[in-house]
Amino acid sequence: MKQFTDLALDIAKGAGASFTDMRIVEERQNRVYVERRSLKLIDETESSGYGIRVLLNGAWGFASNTLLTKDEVIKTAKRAISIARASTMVPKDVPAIMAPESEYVDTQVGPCLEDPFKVSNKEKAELLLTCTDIMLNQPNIVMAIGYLQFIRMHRIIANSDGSYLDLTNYFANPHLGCYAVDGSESQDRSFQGGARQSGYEFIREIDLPGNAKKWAEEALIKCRADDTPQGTMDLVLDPMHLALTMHESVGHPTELDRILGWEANMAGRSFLKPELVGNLKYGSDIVNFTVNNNLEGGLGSWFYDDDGVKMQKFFMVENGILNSLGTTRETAPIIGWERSNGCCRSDGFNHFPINRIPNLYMEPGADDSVTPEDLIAGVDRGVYIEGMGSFSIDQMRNNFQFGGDMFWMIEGGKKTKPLKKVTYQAQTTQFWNSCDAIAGKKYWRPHGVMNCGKGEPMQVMRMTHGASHTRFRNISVGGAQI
């Protein structure tokens, strides 16, 4: 491959270009799609082609391409050079520049002990359909669900610096869900633990089938629970339900082509400003939110970012202060940083790479001994929360509604009894100055998210976040219809 990503980067060098670089992106998906006790999908695709990102003059060009000759690469690159020119006739307040970046030569494959294309996709429709015939077999239980899907993505990555990179990842993605009808109420259960970057080892060691009776029997205690309680009250949440919450409150504010106003069309803004970083009181002492695009399983783990980054860890809030922001090299000099700390991802060869949300978690609490069983006992009255559901939050990423997947009350210190229709309000740091107890490390979970979408033409990406049970007082509870 290098013979053609030397000639694109020879072509823009030739016509002046400050920056280029050129991205080849093979990808295979498998997918398996099971409904009640039918198979409906066995999907196989694959995909391939290139990108070429050209700066010119302080503006961008980009064009992509699928067919990989010799003529084809001049085209493209030509192509992305005479789009640079035309977008320097556009004004712009501060032209577009590059922080400096090492030259890295450098191979990596990510984590698979399985290779999942070469599992059966017969053996994958009768692990689902075990799993959702036990469901169906289960009083009430009107739908079942159940798919898999499984991503190998290879790309090289050449750019001006000097830098050659061969990087592959595999992703592993399940999910099982059903549905219960009793009376005029209809609830859903499902898994919530998210995709991994893993081969096929990470669907035998979360065994659906051993796991499937309860999820259909807790849809159908949800359809008998309780509606949920109104009032200012205590909330324990679980690690796949805080996944989101942090998703939406601190991944997507702290991305920093929102803050610039880059991302107002979609999803919107950012209630946060560059120079509250060091200053802003994020969340209460022991909130501590990590980027950690070195996480084993991490979705986001991809060795080096599409601006040619390494990854990074760092503390994004730091003993509840705000110590950094998601950056691109593009975006960190205009707020006066000298380096990216790597988070420019494309979630395709035909997209231009745009500022992501890397792998963010919470850090457990500092005492190792504390339970979630701790966190409850000292709540006289609030609600336990498991999993993710619906969510709502404005564009400035300031106020928020969110669901969940599995409710109990909490009464006296104990979980008394299931609820269903949960939602809370608050606002981003009230919030998470509101956090007083975490569980210990031994609680800490991963969920991995495969369907962030953002930008325009859409994009969707994947990371990973994290956190253990986690104890909230004084939230507002209840006052909406769902």
Contents of the next structure:
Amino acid sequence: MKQFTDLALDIAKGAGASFTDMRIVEERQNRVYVERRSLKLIDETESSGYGIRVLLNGAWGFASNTLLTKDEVIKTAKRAISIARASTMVPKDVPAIMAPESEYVDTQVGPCLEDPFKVSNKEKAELLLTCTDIMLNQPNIVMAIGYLQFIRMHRIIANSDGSYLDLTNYFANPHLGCYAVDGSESQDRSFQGGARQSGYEFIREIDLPGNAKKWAEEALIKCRADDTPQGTMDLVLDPMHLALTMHESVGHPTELDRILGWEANMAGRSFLKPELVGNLKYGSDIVNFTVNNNLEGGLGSWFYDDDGVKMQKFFMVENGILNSLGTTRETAPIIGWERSNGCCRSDGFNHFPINRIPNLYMEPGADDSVTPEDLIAGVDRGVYIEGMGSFSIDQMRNNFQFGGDMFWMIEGGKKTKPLKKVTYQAQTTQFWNSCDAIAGKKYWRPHGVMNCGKGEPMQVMRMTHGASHTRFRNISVGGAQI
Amino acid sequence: MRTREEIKGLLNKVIAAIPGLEAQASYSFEKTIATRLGENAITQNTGGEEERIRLVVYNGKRSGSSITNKMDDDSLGNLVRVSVQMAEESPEDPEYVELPGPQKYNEMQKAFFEDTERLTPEQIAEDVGVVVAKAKEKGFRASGLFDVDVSLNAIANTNGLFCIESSTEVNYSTTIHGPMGSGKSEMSRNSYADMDIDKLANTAVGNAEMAQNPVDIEIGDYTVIFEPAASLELLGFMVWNMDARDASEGTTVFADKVGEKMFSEKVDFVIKIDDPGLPTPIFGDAGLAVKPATWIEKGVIKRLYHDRFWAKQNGTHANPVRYPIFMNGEDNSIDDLVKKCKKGLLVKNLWYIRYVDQKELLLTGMTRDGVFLIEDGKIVGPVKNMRWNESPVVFLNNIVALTRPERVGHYAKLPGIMSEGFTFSSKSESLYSDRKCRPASAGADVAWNRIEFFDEYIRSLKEGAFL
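Having displayed the form predicted on its own, please output the structure of the form predicted together with the partner chain.
The next block holds the full complex; its first chain is the one shown before.
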């Protein structure tokens, strides 16, 4: 491969590029999808291609191709240069530069104990059909869905800093869910464990068949449950639920490209500004958010980002104060930061790498002995929410409304009855400042998100969040009912 | 781009390698130029092309499928080997339906235009420059995506079906931010000759000018006038729920509703094949020919989407596509609707719509890039964004009046809609402001931030914001 990457880098250098990289991405994917008792999809995808990114006179050009020959690489590199020249027709006020970065030559392979591509498709399909059958055999279950997705991503990144990286990661993404109908009511319940950077061992670990009946029973419980209470009350949120809350209200607002206005047409901007780093009281004193792109099993643990920056660990929010932002080598210098912290990724060979949410999680509480039950015991009237459901946040990342997958009323410090159709609504910093207790690290769980959409054209990215059970005071609940 | 004959030959070669089994091979080609702008400059500029083949092999009721983006003999051989092997070992599918035979395809509106195919990054950059120049004249900042797609899709199967279709699409979208508010405009056409860059830029800049310095208003139920882009955001969600099987199982709001009146008599939803403003695809699922269809007529549900299995189970025909959406309109402009409105809100765009409850089709979302208070038939001024919780069923049932339909994107042609009793449930500080945060001591900034957000929260509670 190196002869091709050297060729592309030489051509761009000859054209006067200040930075160039070539990413060759080979991706193998296996999917199995079951609806009810029907195998709707079973497939394998092999795709490969490369993208050449050229920074010329402070403007970007990018071209991609699937044909990896000398002639095609030359053609693609020249196309990227030509596109960069077109970009200079509407130039930036300050020409783009890349923050400096070390030269790395490295080969890494991510965790995978059992190669998912060596597990038979029959076994995978039968696993899902067994699960949906268990669900459909429960009373009132009319629909069940099972899904398995496995990805092997192999990236070769060569750049004009002299880096040459050969990186392989495996991803395992399971899903199982069902719908119950009772009279005119219908509710769903699903697996909430998210995805993991792993081989097939993750699927064996989570025991989908062993949990299928419980989830089906809970879907019917939801149908027969009381509707959401309404008013201001306390919330206790489980780790799987919090993954989405922190994704939307901490992960996205701290992306520097949004803050700079580059996402304004689609994903939106952010209420944050660079000068708030070190100053903004994002959450209460016990709130700590860590970026860890070396998290074991983390979907964002890619060894190096697509800028060629080694993955890092740092506080995004420390003791409640905003401590950092997610940056790329292009965005960091714009706010006067010397180096990128490695948050630049692309979802494929044919997409331009952009500022993405890293692995971002909430630290457990300082007192390891605190349990979720302790948090509930401290609530006079509130709701305990498990898993993800409805979600929506405005384009500045302020006003949000979230639902969940399972809800329980808390009265007098105890879970008293199931609920349905619960939503809560808050503003971002108001919400995180209302956090008053976090369970210990024994209860900390990761949750891998496979479907983070951002950018134009849309790119779908992966990252892992995590948390222990957490309590929030005086949140508005039930406002979504009409 | 390969010729039609080459593609037919390629697909037939793949299918011919699977003797004695049923198979479907699909080919897709896409060439794109995507120029992205932010803060009045091109921030990202990409070009590329990719072709793919997907092969599905049926061994009785067992199936296997494989996809590749390599067209060499080795890759195609592997495609066949993997699919055949998978079809041998996979479990039988009780919902298997045999592939369709040759279809008679309708003559559709032209979707491929050479002027679009010939577009270059330089020409697109010139168009970006027009928008940026107009934004700069006002001291505003433009962001957006100027995107050109050339695509070709084909399907062949062992039952003799073959279909092929090429299309070109130009989609320019821009959001303009002023110091205290934003406006947006989008334009999608198949031929570049039909694009009006000045109109796109002037609309976006005009919307941004109108949107400056919005004020707070009380949350609650309002008469709303949705521009066509906002109509699509809301109603596009509803279309995915119009599935016959899901309705029969009772998981959607359309359960037992076929033949019933659910909406205002003003509502017709159809698939057209003869609208010159929006070409409809020639074929859909499995290569089935797309034909005119009526989903909703005078507010009555006439038909829900049937996939091939559910159609066979129920003795009816399958629906190859759900889109494009064509909704009828009335001979009004947005200005006409504003004149009809005593008190209400003009909504330009919506954002981040998700279910609150799927069975009820209760949705939540935000307004974005322009909301305006109307009083006594006139626009009074911009208001701040708000969260809404509403069902498109209620929205379509409460219609007062419609505009003439307009094309929105590549999959819808629908009107601006005036409807009563739309529920806004909370306010948002979702307004972009140019002002710098105070670079004072940490303590001062913390205090400022707390005051801003808690003040908003307390005010909202007093107004019953969350109930």
